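Next up: just one chain, as structure tokens, the form predicted on its own.
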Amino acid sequence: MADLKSISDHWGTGDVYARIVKAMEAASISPATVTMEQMAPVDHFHARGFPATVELADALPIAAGDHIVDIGCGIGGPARYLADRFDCRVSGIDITESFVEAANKLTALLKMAGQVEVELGDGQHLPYGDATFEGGYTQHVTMNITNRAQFFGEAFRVLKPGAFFALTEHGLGPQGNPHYPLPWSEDGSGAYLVTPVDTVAYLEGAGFVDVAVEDTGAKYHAGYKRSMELAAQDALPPFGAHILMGQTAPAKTKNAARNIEEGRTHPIQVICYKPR
């Protein structure tokens, strides 16, 4: 447990959903009046934010009226933005608390309360019944979870027959041994990567079938690159991810881009399937 509160930690403390107002009003965006397309810089806190979210839901088979689970949803964005694009319902879990606080006091605000759902708790043990779900997905979480098998056993658990599985993760290149911070961890602590291949295999063993890997690397690579040319020209906005990201959002930016370069890392998103 004291693992996963480390983690947690590393993640958020304190009140986020005041520091996301207090961003947002900085930008001249009102509380009472935002949209979904206004907190969509913040909201997709995961690497390459609101185009990553896109890219999978666009590959994602979601029909209306489906129930989808968000294993490690952050702060709730893509669960909002699945919901609200598919019309289904999307049920979160985070081990952040402080997360779970804002992403359903932002789901309030943006009047989704009936269609999304986060509560705390921990995707290695979920609490939710088996096959409850036409489909789930954990965008760039994985890195810090201590048993893969467990997590994907988990997910296979509550998903129904035939439900779709999906994850975005940055995995451990060949030449392993990343360069600290990332945005996972601070300094290597927390962290658990592994292959792409022993992703494929985990899953595998978890039961899914016909596991469709894709190399995301240069889209991950050029989002980073350019979060840093904004950053050496002063003209990040002021209502953005980084502002989740804490004082070391620079260098875990830099040390990311870094790790693709040198092959330290090696970022995918891959899509399965429960069998019927």
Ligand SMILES: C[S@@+](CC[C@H](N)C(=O)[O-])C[C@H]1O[C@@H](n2cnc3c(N)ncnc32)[C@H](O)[C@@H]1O
Contents of the next structure:
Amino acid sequence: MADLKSISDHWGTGDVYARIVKAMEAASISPATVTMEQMAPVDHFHARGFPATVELADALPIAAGDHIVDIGCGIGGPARYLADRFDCRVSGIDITESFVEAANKLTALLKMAGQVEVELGDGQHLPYGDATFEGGYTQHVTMNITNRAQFFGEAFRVLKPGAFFALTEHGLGPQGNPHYPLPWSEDGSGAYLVTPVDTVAYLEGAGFVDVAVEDTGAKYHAGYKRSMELAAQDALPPFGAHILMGQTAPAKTKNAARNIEEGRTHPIQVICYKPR
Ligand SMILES: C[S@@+](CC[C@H](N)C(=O)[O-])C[C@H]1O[C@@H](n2cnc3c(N)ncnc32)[C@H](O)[C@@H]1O
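Could you give the coordinates for the form predicted in complex with the ligand, as opposed to the form predicted on its own above?
Zooming out: every chain and molecule, the one shown earlier first.
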């Protein structure tokens, strides 16, 4: 079983913030004046990027002043977007130290430090009190989570009664055996995919109700295909999420598309609630 250190090493070693700033400058974006819109191609670090965050946000019942938790928040793009859009506060947690550092520095660049705060930690052991948040979400994180019952149990614990919990992930498809490398693992180590049916069972087991599952496979497949077309034309923008994916980014994108086609993975978006 892969330990947390090897999972976080997979996601980001070295100075991720410096890498992002270098790519910004290569794209003629000044860190001193960068806007949330300019950052969006990089800081929504999940399949389909910013449009997927917007779609998820459209479905979430967030009110001004709410305190929301982002579990596995990466470099914080979704947290900053939600905080800005809904005038809420977001606390993020992530196991990858270089992402946490980059997240807080990018938040400072956008002068949002009062609204968004990111800390280092494991989503399976949240450092928050019981019933703290009006809502929580985890975008493309659970593919690396060994203990789903513990992870969802922790999310349930820190949410207030009536709070929402949202999840996007690549579930395991009916054919199983995904091709690697993939964005969340080079060779299958540290990858713990479960089927959408099992995800619902884990969520209900943790106590969540009204679990609504959307199949997002076609949308994700189209997104990966679009990236592959741009890469084939050597037309990927200099400031894009591929700068965080390393040397094997093209193979990861190709396999992600192929796995959906072959029923090896099954992308979903889930929204559920802690009972009142
Ligand atoms: C695909 S990125 C998604 C980042 C962010 N949610 C987003 O959508 O921009 C996956 C993230 O999950 C984090 N992660 C993986 N396992 C974790 C764990 N046990 N606890 C907290 N974060 C974890 C990784 O460090 C990485 O930042």
